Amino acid sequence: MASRPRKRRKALGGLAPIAFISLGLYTLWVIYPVFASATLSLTDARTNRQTMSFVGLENYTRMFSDPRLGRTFAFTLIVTILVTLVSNVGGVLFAMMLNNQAKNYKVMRTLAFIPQVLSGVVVAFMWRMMFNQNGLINSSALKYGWLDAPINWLGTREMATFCVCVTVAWASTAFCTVVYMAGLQSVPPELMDAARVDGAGPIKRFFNVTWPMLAPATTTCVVLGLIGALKLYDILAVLTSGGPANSTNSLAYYVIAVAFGNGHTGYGAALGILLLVLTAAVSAIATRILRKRETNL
């Protein structure tokens, strides 16, 4: 008996390194570059000069005074919410079509898997191969005879931000279907027969047994979408570069553009705070409200 105590505690000596060497790269990784940019963005830090000086909170009550900030701000909520709505309901959709064991379901669930996999340099390129001028949708449209012109589908702030939604709701479409095709696996059996037992039809077993039992995946989902519409930067570079008239700017793509395009890496730092606080705050927000659907089961 007195060998066990000795080898728990051999075993969590053992330990100890690993411990030791996870807690030294986490705040390599994470935890100093979070305090060095919160250290820069106190300051008038460029890159067009060597020196900076310590300006206090002058950067974050900049933020109320920058018209563009405003504008990014309100395009990144709009993105954000009009994503992970559609990506959410898609995702829910596909599932349930196919949700089935057959050997062609089982090819056709790889494929829908495939935006996920994609790079989002290369599903922005993809994309805009299509809604350019002379691309896809223009061409089919036209041949069919649904359009008279062309659609100048970049070329319009509005019609800009349609065509950012359809690419990033694409791509992260992908990752909800898998996510809840294996919710949908965890649904008992036995409550759907009852349901049809009771007289349930298929809309009423989906509202009463299937989404319920979804509320996992659904948290999974949604916080996980939210975080990737919020710092949403490599679509937007490769898509419309910012533009039209920089009306498509997220808070990651301005963040990148104030530091490293203008070279106010200050300033830039300050956004990027604010970003993380945002992100952070969003996250923890979706999750507790979610979570507790899911103790409700």
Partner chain sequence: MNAKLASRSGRLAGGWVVTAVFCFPIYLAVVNAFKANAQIKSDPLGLPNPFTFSNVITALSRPDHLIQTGLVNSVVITSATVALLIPLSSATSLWLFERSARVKGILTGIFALGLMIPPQVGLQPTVQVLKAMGLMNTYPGLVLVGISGGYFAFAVFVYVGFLHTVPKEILDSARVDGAGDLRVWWSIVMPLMRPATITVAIFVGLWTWNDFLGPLIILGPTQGQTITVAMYLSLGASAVSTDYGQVYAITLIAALIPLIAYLFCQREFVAGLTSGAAKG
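C-alpha atoms forming the largest set that superposes within 1.5 Å between two forms make up the rigid core. Computed from a prediction, not measured in an experiment: that's the story for all the values here. Residue numbers count along the first chain shown, from 1. Compared with the form predicted together with its partner chain:
- After superposing the rigid core, the Cα of P189 is displaced by less than 2 Å between the two forms.
- If you fit the rigid core between the two forms, you'll see the Cα of K204 move by less than 2 angstroms.
Having gone through the form predicted alone, I am curious about the other one (the form predicted together with its partner chain); can you provide its structure?
The next block holds one chain only.
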């Protein structure tokens, strides 16, 4: 009996078949679609046309005359940068505040981590109910006399952008807090004590000891924050639908609107490739800079 598994192993080739199936599936569902999209982006394909023809880079040159793309691009960058910044600063501060073994703080941590298990749709509905014209913020503020007139939260380009940032940052601050919390627990207490003995105040201790030790956590939070913000879709679908006046279209949202809503398959594919290049560039640059910082320590 002892020799049989050996034979079977040879016949089956061990793990290789499973690995090849997985690699095949991965190629089919990840690699192929990207190449197929790149090909589509060179055609004038539309859902309401039976035929498509090769148009070279026309879809890419068309981007320069697309009246909506400029604002879409700007909005995507604003949200990506602001959300990454706010959620990292907030996450570090929040994690430092909650980094305590007492029971009270345990409960606070449990509460503070909740947003990161909620879906974007749930998060967006919660905030939409507050930002509406008669939503909870306006109605309570008017009721208690904090405001004379309702605030147009979702109505202007600036306010709607602000509201999107608040909503996204809220969820990602919770995530960053979790990650920074783990980072803080890896800071050796001796280092802190040594700094204290050297007479360093709390601010100096933070910048000289804590912050450098958090470098790996920062890399994680920043890179994931950037990629997450660039992919942003569900929160926009619920909170603003890209409005008002198409001022809160993220690039990811616009790709779907063009390719699926308007049926402009070719141009939508080209916008998708633009999104891919942007994401690749941003995450490569951020990873490089942050990893360098980690190794410099």
